[in-house]
Structures are given as C-alpha cells and as structure tokens.
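Given next, in structure tokens, is a single chain: the form predicted on its own.
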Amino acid sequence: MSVSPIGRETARVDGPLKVTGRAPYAADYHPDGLVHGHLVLATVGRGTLRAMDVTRAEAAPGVIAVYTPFQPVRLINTFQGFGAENYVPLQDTTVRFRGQIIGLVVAGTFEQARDAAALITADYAGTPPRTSLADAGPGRSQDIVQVLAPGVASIDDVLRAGPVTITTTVTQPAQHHVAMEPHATTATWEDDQLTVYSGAQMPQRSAPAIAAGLGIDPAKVRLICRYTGGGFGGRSPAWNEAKLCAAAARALGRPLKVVLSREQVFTTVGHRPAVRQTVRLAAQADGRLLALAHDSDAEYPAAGGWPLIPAQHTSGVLYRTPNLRLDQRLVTLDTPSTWAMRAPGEAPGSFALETALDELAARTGVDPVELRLRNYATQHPVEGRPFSSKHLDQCYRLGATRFGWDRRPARPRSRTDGDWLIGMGMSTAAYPTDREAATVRVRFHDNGRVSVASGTSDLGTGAWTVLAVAGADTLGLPVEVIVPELGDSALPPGGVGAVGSAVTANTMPAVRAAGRAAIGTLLRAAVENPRSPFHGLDPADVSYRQGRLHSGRRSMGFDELLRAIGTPALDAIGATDPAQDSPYAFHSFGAHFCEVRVHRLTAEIRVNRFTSVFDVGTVINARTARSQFIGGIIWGIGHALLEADPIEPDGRYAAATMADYLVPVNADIPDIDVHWLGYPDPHISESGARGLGELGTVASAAAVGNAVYNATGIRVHDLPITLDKLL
C-alpha cells in the first residue's frame, strides 16, 4: 500500500532546474528577430509634457523606433473603476506622478536601447504634487464597520469612559515588493496571435487584460510564466509596461523584450501604500476589552491602484469586544500606483493593533499572552459566524513554552547582558482563507507518467510541488511519476491565481476531482475499447488502485492499458465551485514570539530569537510550508527595522534602488523556530488545507516592536524602528 506524501518533507520538483539555471524566466526567452526596449520615465511629480526631444535618441546606434505621447503606439484605456492603473502610457501628455512611463526606445540590444533612452529630454509644465498624507487633508471613507452593544449610542462614549483607555497612532511609509526577478516582458506575434512571456500571478486574468489594452480578442493572447522569481502581489495585474511592450511588438512586426531596471521597478509596477493608523481601546482593569476603534488613512494615487484597508482582517477579526468600529479612509496623492503587497492590509493593520494591545498589557499589568486569551474570539466579531477551525489558544500556549516566555521580564529595561538590553515581545497573526472555483486537468500517459495541469503560477511558493503531491496522493502514485504543468493561460484555470494565499486551498480539491474523473475515463476505456484486455466486462468489476487496473486475477498498469489500446493519453478535467454562503468564517492563525538585543550606547537592534506557531489546517508539504513561514517572518523583521522609502516633495522616491532600500540579509536573521498544529479544517475542503503563504508576515513586525519596548522602555510608533528613534 502506498504512503501518502501529504504533510511530508517533499523536495521541490522544480528545484534542480532552478539551481542549475535551466528554469526559463520571462527575460530568458529569445525568439528569432528579437529586439529590445527601454522605458523613459517622467522626472516631475505632476504636470503636462510640453515637448520631448528625441532627435539624438533616434540617431543613436542600433535604434529602431522611439515612441512618446507625440509619437505614440496605440493602446486602449479599459479602466472600469478598479485596477492597477487608471490610464495607459503615451496616450496623452498628462504626468500623474514622477516615474510614469512617457517613452519607449527600441533598439537592437538592451544596451543600445538604454543608452539611447538617456539621450531624450523632456519639457514640462509642472504643478506641485500631493505627496504627503499629513498635507493632503482627510481621506474619503472606503469601509466603515460598526458593532455596538445594546443601549450604546456611540462607541466614543465607551472609549472615553472606560476604566483603562489606550490611544495608539502609528505610521508606515511606502514599501516595495523587491522581488528577486525584475519585471520583464517578451512579446511575440505570429499573424494575429500574441504570446507574452511575463511574470504573472494570475495568468488567466493578465492575458485578457493585455488583450483589452490592445483591442483584440482575448482568445488571441497566451501568457506564459512557468517560472516567476517572486511576486508578493506586485505581479497580480498586467501593468502598463507589459501592454506597451505587446503594442510596440505589433507595430514593429518583431518580437520585443522590455526588462525594467531595478529603479524602474520601484516606480512603475506598484508598491504598498503609506498609511497612518490610530487604534483606540477601552478595557476593564483586568484587560477585557469594552471597545475597539481602528481608523486609518492610506495613500491612494490619482493614477489608480490598490485601496489599503488595514483593519478589516485584523481588528475586525481577532478579539472579542462588545463595541467595534473600523473606519478606513483613502487619501488621494500624486504618487505611483499602489498595489497589494504580501498580507496587503493585514501586515500594517496588525502592527497598529498588536502594538496597542501590548500597550494595554503594560498599562493593566496583564501578561500579553494572558491578555489575548482573555479577549479570545470564538466567532467572527463582525459577522457573527463561527470560525471553521480555530486553535489559536494552543498556538499561544505552545509558542510560549517553546520560546521560554516565562523568562520575560515584566518591567522594561530590566534584563541585560553587558552593554546589551534584552527584551521579549509577542503578537497575534490572522489571515483570511477563501475558497474559489478552480479547474484542473489530470492526464494519464502511455509512458507511465501522469500530468497535472493548472493555469495558476508558482512564484517560488511551492505550487509545482503541491500539484505533484496532490496528484500523487489522489492517484496513489509516487511523486516522481507526476508531471506538474502550470504558469500558462492556455491551461485550465487553477482558481483565481497565486494571490491571497489561496493556491493550495483552491487547487487541492480540484486536483482530487480531476484525478477521480480521469480514473473514470481510464476505466471506461478499459471496458469499452475492443483492444483492451478488460473489454466487455461490467464496469463495476474493474477497479483502479495505485496506478493499476484490476479485475479478478487480471491486472495491468495504466500505461500498459494505454499502449494496448493504442492511445497515447487519456485525461479528464475536474472543477470545484464552493458555495460562497458558508456558515463559517475561514481564517488561519498564528502566534509570534521575538527576543531582541539593543545596545544601550549605540541603539543597534539585533533580533536574537524568533518562534512562531501556526494553525493553518492540513499542511500539504512540510518543506515548502516551513520555507513560506520563515520567509514571511523575515518580511516582518524587515518591515519593523529596515524598510522605508520616503517620498520627497517633488514626488521622487528617495530610496528607489537596492543600495538605499534596505531589506534583511542573512546577517540580520537568526535561526527561526516555526511549528504548526496540524489540525485539518473540516469545513474548508476534503483536504482540510487553508492558506499559509502570507500568514508569517502578519504581526511579526509588531512582535519585534513589542520586544524592543520590553528591552528599552521606548515605544516606537513610526516604522521602521531605526537607531535615531531609540537614542
């Protein structure tokens, strides 16, 4: 009997190709006749282009074409109220933000295009841009939620009259995805059929979006992204650079490749918005919440983007309180387009909430873990639905034990090691898990292999291996026999895409449905095909087990049957369409524990230890799950201590390079202890698996900040926590 690979340490099936450099990414395709493009970006924050001098660029070596708003390539604006950008490049002379695309130079080589682009000059009629949340005035409300106890007329009355009250205001600057692979697009046309090679988290949505921008039938566009070097939300939409590349390739009649420089990535393909948040708490003397209000003002560019609503899945989910109010506002600024970034609202929202909870613990003298247990919610605080499966209380207790939380000094600045102050902090993580419709194809081949195909993407998160593990488990075969196929808009849609920590939760049920349907196809062929040894038998008398067909004493492998009947392959498609009116609320949970060392003279901060325990349902592949948890925690450490990109009054990002925008490196990160409980979620699907990819990012920054407070007695509300804020 075969042993299921579910939950085991399965090596990445795509690992050998990646470590040997043979995995093709978007910029690694070289069709015949390929030419190269380089973007030209605006150097003012707001205004109008009066003229562009392209004379020297057009005369530069190797230049084939120069496109500007005065010499445009045609694109169509298909914006319908929500999207990455509400304009298309080169179709007008309006400059909406510094870094907007205002030109494209095409040449024989990348270097020729880049050098020629530097020769272009632009004349602007400029207007001072709106770049600061503080100066832009109040935002427009995006989402107001209020729950009041019977007899309470206003939550403000409770917040003023509570025995213990806390008001915490925190700020966070713009942050960037900083994926390992820069954005790149290679576009090639054959007659009227377009093939685009470009990193995409949702191939089935990006391909039609590109088609719409070109004004062509979506069936004529195929997007391929078999390997993508990180996305984190930044590759969810089809950005303007991809549409422009495809349009220019059509105009030229030649394949075109556009690879963004790192600095261009910082301004043209989205970022996490800057945000200011205020959390107000009212509690009894023992820390039990009487009221919670969470207000936010987030950057929302005039050029369009993702609306950040940080309280929805943090303050609106985690704690039991009779009075709750969430007011999430958007402030219009003249900045590059914003977009979702790993745990889009949950990461900043949890920093505000979990910082305020830590302040309440300090004010009441209640241990931070005990405080959270006293306010534990067994049902969704806003919706009133029970959680499908929640064991967060065990995460607290197990995490505290593994970490040694009982050694935490209650009084800040009371534990030292020479010149180092040592502190501990903790926080709570929650992230929503939604089931979406998904379709997968399972195909038996006469060479003994089985392909499992899904149009979703793998951004390095492990989807290649999840498909292999799911197929092996469903069919009772070794993982090595399964051939996953993904990252292609021509494949069956594997769900909404690689967003929202949803690939595994959506794909697993569809793989099982497709596997069972494919077995049915195989059995029908066995009894209906005249060349089959099972021909004419009652279908009920033929069974499938672990890759073989059985009837009485007769047995043969599926590959033998396919060769016998002269059929190279048989397949079936399986689809799932889960009901959206479930009586349950689906979330994954976790508890973070962090220890830091802060030098008392220099204020240098070192993360010394980190332990996290998670409740995510069934874990499909232990190896990639651990990797995702650790990666998310590292993101949180970066958010807490390093990542910031201040915007200057003229709209220029001051840290729009890897030399200036700081992210954690190996020397910044200790060994990270992660553990998960392993309780299957009985209501989400047969597999019991919920999402986990973004959960590690949620609230890990708050655990670091709370530990810094415990070490130093200084509470930093404005991220990142830098030396000057502690000196």
Second form
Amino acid sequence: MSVSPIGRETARVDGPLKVTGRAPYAADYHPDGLVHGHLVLATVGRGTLRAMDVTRAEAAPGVIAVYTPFQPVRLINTFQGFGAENYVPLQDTTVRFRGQIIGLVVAGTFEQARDAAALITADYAGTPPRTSLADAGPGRSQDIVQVLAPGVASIDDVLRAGPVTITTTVTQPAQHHVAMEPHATTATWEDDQLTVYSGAQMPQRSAPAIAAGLGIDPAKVRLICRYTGGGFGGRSPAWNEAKLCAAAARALGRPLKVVLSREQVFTTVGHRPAVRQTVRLAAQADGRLLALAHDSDAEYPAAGGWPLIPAQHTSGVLYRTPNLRLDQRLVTLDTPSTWAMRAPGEAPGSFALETALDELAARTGVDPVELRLRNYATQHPVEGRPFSSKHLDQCYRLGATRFGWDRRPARPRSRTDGDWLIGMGMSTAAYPTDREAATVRVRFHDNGRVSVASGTSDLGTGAWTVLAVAGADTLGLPVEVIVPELGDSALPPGGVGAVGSAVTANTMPAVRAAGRAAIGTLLRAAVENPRSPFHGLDPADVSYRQGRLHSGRRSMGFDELLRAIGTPALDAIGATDPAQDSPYAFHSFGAHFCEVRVHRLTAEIRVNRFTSVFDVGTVINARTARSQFIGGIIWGIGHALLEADPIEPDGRYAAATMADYLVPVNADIPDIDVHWLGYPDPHISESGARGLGELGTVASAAAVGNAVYNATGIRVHDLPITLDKLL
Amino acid sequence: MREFRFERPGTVADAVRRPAPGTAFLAGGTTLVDLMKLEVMTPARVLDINRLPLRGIDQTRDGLRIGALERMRDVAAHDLVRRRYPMLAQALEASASGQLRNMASIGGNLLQRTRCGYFRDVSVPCNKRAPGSGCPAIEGENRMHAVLGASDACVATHPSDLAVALVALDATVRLRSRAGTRDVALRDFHLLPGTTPEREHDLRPGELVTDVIVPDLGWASRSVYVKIRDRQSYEFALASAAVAVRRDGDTIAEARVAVGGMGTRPWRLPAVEAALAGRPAAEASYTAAAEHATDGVRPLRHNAFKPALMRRTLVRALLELERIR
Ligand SMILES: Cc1cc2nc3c(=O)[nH]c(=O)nc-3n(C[C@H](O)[C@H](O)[C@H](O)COP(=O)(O)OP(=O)(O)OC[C@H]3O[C@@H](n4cnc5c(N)ncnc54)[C@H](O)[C@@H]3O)c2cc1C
Ligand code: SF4
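Based on the form predicted on its own presented above, generate the structure block for the form predicted in complex with its partner chain.
Whole complex next, starting from this chain.
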C-alpha cells in the first residue's frame, strides 16, 4: 500500500539539482556561437535624447554591435491598456524615467560588452521629472467601492459622528523584488524558430508576448524556464530586456545573452509602487465598527505599470461593517515601471488597516484579538457571499495560546527585560483565491515512470514537488516514480500562471482529471490491444490500482503492459475550469503574533518571536508550505523594519544596490512558529486546497509595527520603522 | 572594469620600487575589485601584494604587531587580541560578513573607501571620486553620512569599524616606501576632507602599509565595541563606540573613547574621556560625559538623529563595560 503523500513532508524533488549547481537557470545556457549583450540605461529622469556618442564603444575590443534609438533594432509596441511597460525600447528618443533602456552593446564576452557600454555618452534635453509621491496631490480614482447602511447619505457623516473615530495615514517608499537570480535572457534562433531561456512566472504568456514584440507567429517562440530563481511578481510579464535580446539575436543571426547587473534590475524591471494610505474608522465604544474607509494614493508610472489596489482584498474583506468605502487612486510619476510584488495590494493594504485596528484597540481599551472577534465577518462585506471555509476565529484563539498573548501588557511601554523594552502585537492576514482553468498531461512510460506535465513555472515555491505529490496521490504511486515537467511554453497549453498563489489550488484538480483520463487510456489499451493479456475483456472488468491493472487473478504493472503491447508511452490531458459564479467567496486567512524588543537607549528593534496560524484549506506539501509561510513572514519583517528605496528629485533611486537596499539577514530572524488548521475547503475543488504562497506576507508587517507600539508607546506611520524614528 | 596591468611582486622592495601613478595594491580585493567593477576605481596597474611577507600577529617592544595582510577573521580569532584588546575582536566580528572577513586584510580594511552611494555611482557627481564635480550627498540622501569633520566638499563617513577601535587604542601604522620606513599615528593617518576629499590618508604614492602596531594598554582587556545598525549583521554602523575604562574602585580613573558612523574619519573623543575621568562609574556620569561627544556636530537633513544616537551609544557601551568582570 502506498500512503498518499498529501499533506506530508515531501522534500523538494528539484532540491538535489539545485544544491549541486546542476539546475540550469536562464544565464546557464551556452548555445554555440553565443555573444553577450549589456544594457545602457538613461541617467536623466525625463526628457529627450539629442545624441549618443557610441564611437568609442564601437571601437572597443570585441564589440559586434551597438543598438540605440539612433541605430535601433526593430521592436513592436503591443501595449493594450494593461500590462507592464507601455513602450518598447530604442524605438524613440523619449526618456520616461531614469534607468530606462537606451542602448544595447553586443560583444564577444560579457566583460567586453559591459566595458564598452561604459564608454557610451548621451546628450539629453531634460525636463524635471515628477518623482515625489509626497508632493503630489490625490491621484485619479480607480474603482470606488462603497457600501452604505440604509439612510446613510455619505460615509463621512458616520466617520465624523463616532462615538470613537480613528484616522491613520501610513506611507511606504518603493520596494523591490530583488529575486536571487538577476533577470537574464538567452535567445537563440534556428531559421524562424526562436527559443528563449528566461525566468518567467507565466511561460505560456511570456512566449506570445515576446512573439508579438517581434511581430512573429506565437507558435514560433518557445520559452524555457525550468528553473527560475525567484519571481515574487517580478517575472510575471516579459520585460523589454527579454524582447530586446530576442530582437538583437535575430538581427545578428547569432545566439545572444543579456544578463542584467544587480543595479540594473532595480530599474529595468518593475518594483512595488510607493503608496500613501489613509484608513478612517468609526466605532462604538466597545469597538464594534460603524464605518471603515480606506483611501490610497499609489505611484503609477507614466511609462506603464501595475495599478496598486491595496484596500480591495484587505479592508474590502476582513471586517463586518455597515458602512464601507474604498477609494484607490493612482498618481502619475516619471518612475520606472511598477509591478505586482508578493501580495501586491494585500501587503501594503493590510499594514494600513491592521495599524488602524490596533489604534482602535488602544483607544477603546479592547484587546486587539477580542476587537477582531467582535468585528468578525462571516460573509464578504462587499459581495455579500459567505466565505467558502473560514476558521479565522480558531486562528486567533490557537495563535494566542501558542504565543502566550495573555502575557501582553495592555499598557504600552510597561514591560522590560534588562535594557530592552518588550512589546507584543498581532494582526490578521487574508488573501483571495483565484479560481482558474488548468490543463495537465499525465503520461505512463514503459520504464515505470509517470510524467506529470504542466505549463506552469516553479520560482522556488515548490511546484515541481506539488506536481509529483499530486501525481503520486492520484495514481497511488510513490513520489519518486513521478517525473514532473514544467517551465516550458511548449508543454500542453493551459498551465496556471505562477501568480496570485494560484498554482497549487488550480493545478491539483487538473492533475486528478488528467490522471483519471490517463488511467482510462491505459485501460482502453489493455482491452483493445491484441498483445495485451487483458485483450477482449469487458473494460468494466479491468481496474487500475496503485500502478497495476487487475482483472480477476490477472494483474500486471502499467509498465509491463506498455512493454507487452509495444507502446513506449500512453497519455491523456485533463482540464478543469471552475465555475466563476460560485455562491461562495474564496479567501485564505491567518493570524500573526509578534514579540519585539527595543533597546531603551539606542532603539534597535529586534524581533524576538513570531507565531502565525493559517487557514488555507488542504495543505499539499507540509515542507514547502511551511517555507512559504516563513518566507512570507520574513518579508513582512523586512517590510516593517528595513525595505526602502527613496527616490531623488532627479529620478534616481538612492538605494538601488544590494548593499543599500536592506532585506533581513539570518541574524534578524528568530524562530518562527508556523501552524495551520487543516480544514479542507469543501467548495473550492475536490482537493480542498486554496492558495498560500503570499498569505504569510500579508499583515505580518503590521504585527511587527503593533508590537513596536506596544513596546515603546510610539506609533510609526512611515515605513520602514527604523530606530531613528524611536529615539 | 577597465583594462589594467597585473603584477605579483615577491618582495616588499619590489612592490615599492616604482611608485607609478595609477597603481593600486591588491590585498583581499573586497574593496578594490568591487570598486573596479563599478569603475569608481580605475587603476592602470594592480600589484597583488599577497605574496609579500606582511603577516604575523606578535608581541614586540612597541606593542602588538599585526601584519597588514593578516585576514580580519584571523585577527579576530587571535588569542592575544581577544584577551588583551577585546574591542578589536568585537569590532572585527561586527564587520561585513564571514565570507568577507575571510578575504579582507587589516591593511585593506583601514584603506577601504566610503560607502557613500553617490561615490559608488559613476552616473552622478562626487568630489571624492571626481574632484570639483560637486557633492550630491549634502542635499541628497544623507542618513548614513557624517556629522563630525565634514566640509562643504564632502560629508562621507569613514566606514571601518576596526579603525575606530584602533584609534581608541592609539595604534600606529607602519609604512614602507622607496624612501624607507615610517610610523604614523592612526589618528593622523586618515585626513579630514576639507577641500580635497579625494585625499583620504597620509599615504604617499606607492607607499605600503606593512604593519599595525597597538601599544600595550593593560586595562584595555576590559573594553567593548558596540555597533548600532539597521540590521543585526552585514551592515555598516549608524553609530558605534569603542570604549575602555580603567577603574579605581568605583571611580573611573582613565578612559579611551572613539566613535564610528559619525565622522569623516575614525573619531576619538578626548573631551568625553576627560569628562569621565574622576567620575563614579555610573549611568549618570556616562550620560553627562556623553554630552561632550557632540560638540561641533553638523547634522544634515536625514541624519539629525545621529548626535542623540551617538550619545546613547556611548552610554550603552559604558554600561556594557560595567557588566564585564
Ligand atoms: C558588503 C560589504 C560589507 C562590509 N561591511 C563592513 C563593515 O561592516 N565594517 C567594516 O569595517 N568594513 C566592512 N566592509 C569593508 C571591508 O572590511 C573591506 O572591504 C576590507 O577590509 C578591505 O580589505 P581588503 O584586503 O579586501 O582590501 P583591498 O580591496 O584589497 O584593498 C582596499 C584598498 O586598500 C589598498 N591596500 C590594501 N592593502 C594595502 C596595503 N597593505 N598597503 C597599502 N594599500 C593597501 C588597496 O589598494 C585598495 O585601495 C564591507 C565590505 C563589503 C563589500
Ligand atoms: S559625501 Fe563625499 S563621497 Fe559622498 S558624494 Fe559627497 S563628495 Fe562624494
């Protein structure tokens, strides 16, 4: 009997390859005749290129070609209202932001290309860029969401009336994904067929996007991203650098590789927009909400980017309130493209909301956990639909117990340990579940292996292992027998994009469907093929169990059958497409508890402990799930305490290097206690799994901030919370 | 990175024979190679000095001698250093990362360049990198910059932790050139920026640091280095303090105090030392003495917190010293 691996600790199937350096990433491919490109970036924030002097670069050792707006390689702009950049590089002389691509140098080696690129000078006619969100007025509203109780004309009336009112404004500067693998593309043409190696979250969308930029048939482009060193949203579109690399490779008739430097990654691909948010609350004296309004003004680049909506899935989901208004606005600035970054709206939005809730708790004297229970929502506050499966109340209670929340001093700045002030804070996480169509292929091989193929991508999240676990569970086989395949646009269409924490929840049912279909194919072959020992039997009399076919006393492994009938492999496609008009609202939930210490003299903030309890439906692989939660919480700690890239008036990012853009190091992270409840979601799919990849990131920053307040009595509204703000 | 000539001299005499302009010595390379890749440093000739016999940690007549090529890790781990100058070991261990400390040398550490982001970015002006081009830090992002010793030309901090502890200990550097050997007090070795921020130290062209000498100071066996920074490892100081105290019962007889993250060079604080002498070893004395730490500070837009942080860091370091038995 093989035991189902669902929910167990399964080691990453790609782990050994990665830790031994044998997993090829985009820059690890070396096709014959390969040449190397290096980008040249604009050094003014806005304006027009008058001229570029490339003579020294062209004469530099090893240089093969130099492309600029004055000697371009052709690319087509296919922007259609939504997407990353709304321009393609080198097609005009406009500079939209500092760090925009204005040139590409191609040479025999990476070093030659880089050194030659440094010899290029540009002459600009500059105009002052708009870079400051703080100086900008309110932006233009996207969708305004409003729910008003009968008889209420304007939410402002309720917000003014109280009896308790809270207004809290929080800001955060630009943040960057800075994935471990810098963006890189290797492009190689064979006749009119292009193969692109480039990290991608949605290979089956990036490939046609590159094709469109080149003006060729999407069928002619194959994108391979078997191993991708982090995405976090930053690899969900195909950026201009990838298109440019492919176009230059075509023009040169040679394989070309373009690897961004660490510094270039900060402006060439998207970042999380800077945002200012205001949450206003009106509540009764016992903390029960009467109104909740959440406004935001987010950076939105003139060059195109991601429109940040921080309130929709936070204030629009979490609490019961008779009056609700969300106004999410965009402010046009001359900054590099923005893009979704792990829990794109939810991370900043939850910081604003959960900070405001903590202020309400402090004002009313109601314990923060109790306050949230008093405002507990059992149905979606805007849509009115019940949640499919919500046990957040248990997350609060269990988390509080595991953490020792009862030891939290209600009065701020009242507990010490030697020279350290101790404080505790908590917050609520929620993240919506995208229900998407998915297609998977399951193939039985005559060597005893079964491949499970999906056109999705694994960014380090664990999708390789999920495919193996799902295949093993569906077919009743050991995980080691399953050969997962992903990260290739040429796999069957319908791979779930590795965005929105959607891969596992949506791919699981498709693996089941494909597994069942493949078993059907196998059984059919067994009764129909004259060389099969089951030939001629009634299909209903043959069954499949744990890799073997049975009928009466006769039994044989699927591999033996395939060998017997002389067929190397048999496969089937399985597709699922969940109904979008479900009566339920699908969200995952969690509760965070954090203890910090702050030095009474020097105000360093250190996280002592973190406990989080999550409600995510079925967990498929305990090990990678825990990694995702812990990673998300570490992101939250960085969000709260470290991450910031201030932008200067000329459009220059002041911390666009890994030395200056601080993320937590091991020494900053305590043991993190992660737990999940394990209630399968009965409405999502037969697997019962929702998503969990981003949930840990949601509101973990607020738990830190609330703990800092509890420790010090100081509420810092402008992230990151650095020690200078507590002196 | 620009092309350069690479040489590996086998003797000190060879290394200092031809002091051609545009020559850089390569020790661990953790500063030099980094800045060459960024084209901030563009030497025409690189002399790899790792074959030179500038090694050893030993007791001499003048004090503890540390060869310039000793690695940060080895110095921090050395028994004599740990026992007699704990603040040195602590300053080293609070520096950079394990990998960097394995590579980086003591000589290179003292000569490392500032971490000012404008200095490290050739797309913007910087008086230190391109004299006369301007100093964007004065009006720009200057949270990490100096509040002591700055000029209208440059406000960059000296980033070395080790140098702060060495300055507190009255260390000297031994230098060798074609002209011979000389000793310079570390306190005088690093220069204030004045109008020539490109000149960072009193090293003549082609001159080599061969040793660091730490004079005997018995009571430095009770010393600490406290470093305050945004994250707990792998980050430069917002403020740091190296302190040693000689006690006479409950009274402070003598003190050594230097701070980092504050000045354009490692900053000794004689006024604080004087204010501590003769006072009871207690928080009130430390707080009162620390007031003198910020005489003459000139905060900038984003680092106005530094004077207060410096005073508190000093108090904290003195308190931590009290707890050491
Ligand atoms: C990411 C990072 C973080 C860091 N964090 C810290 C920190 O927290 N605290 C800290 O103190 N330091 C820190 N450092 C700096 C590090 O300590 C220095 O880079 C290192 O000590 C330099 O030593 P090296 O041997 O590698 O010098 P090199 O890079 O080889 O040389 C540096 C300079 O000194 C010259 N030079 C070297 N040796 C001699 C000699 N014997 N005589 C004359 N000239 C010489 C070289 O020509 C060059 O100009 C950090 C560095 C990095 C990259
Ligand atoms: S502070 Fe000094 S190093 Fe920094 S930009 Fe100004 S001159 Fe250059």
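Under this definition, the rigid core comprises the largest set of C-alpha atoms superposing within 1.5 Å between the forms. Residue numbers count along the first chain shown, from 1. Since the structure is predicted, the reported quantities are computational estimates derived from the model, not experimental observations.
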- Query: Taking the rigid core as reference, does residue 603 move its C-alpha 2 Å or further between these two forms?
  - Reply: no
- Task: Compare the position of the CA of residue 215 between these two forms after a rigid core fit and state whether the shift reaches 2 Å.
- Result: no
- Please say whether, between these two forms, the C-alpha of residue 138 moves by 2 Å or more once the core is aligned. yes
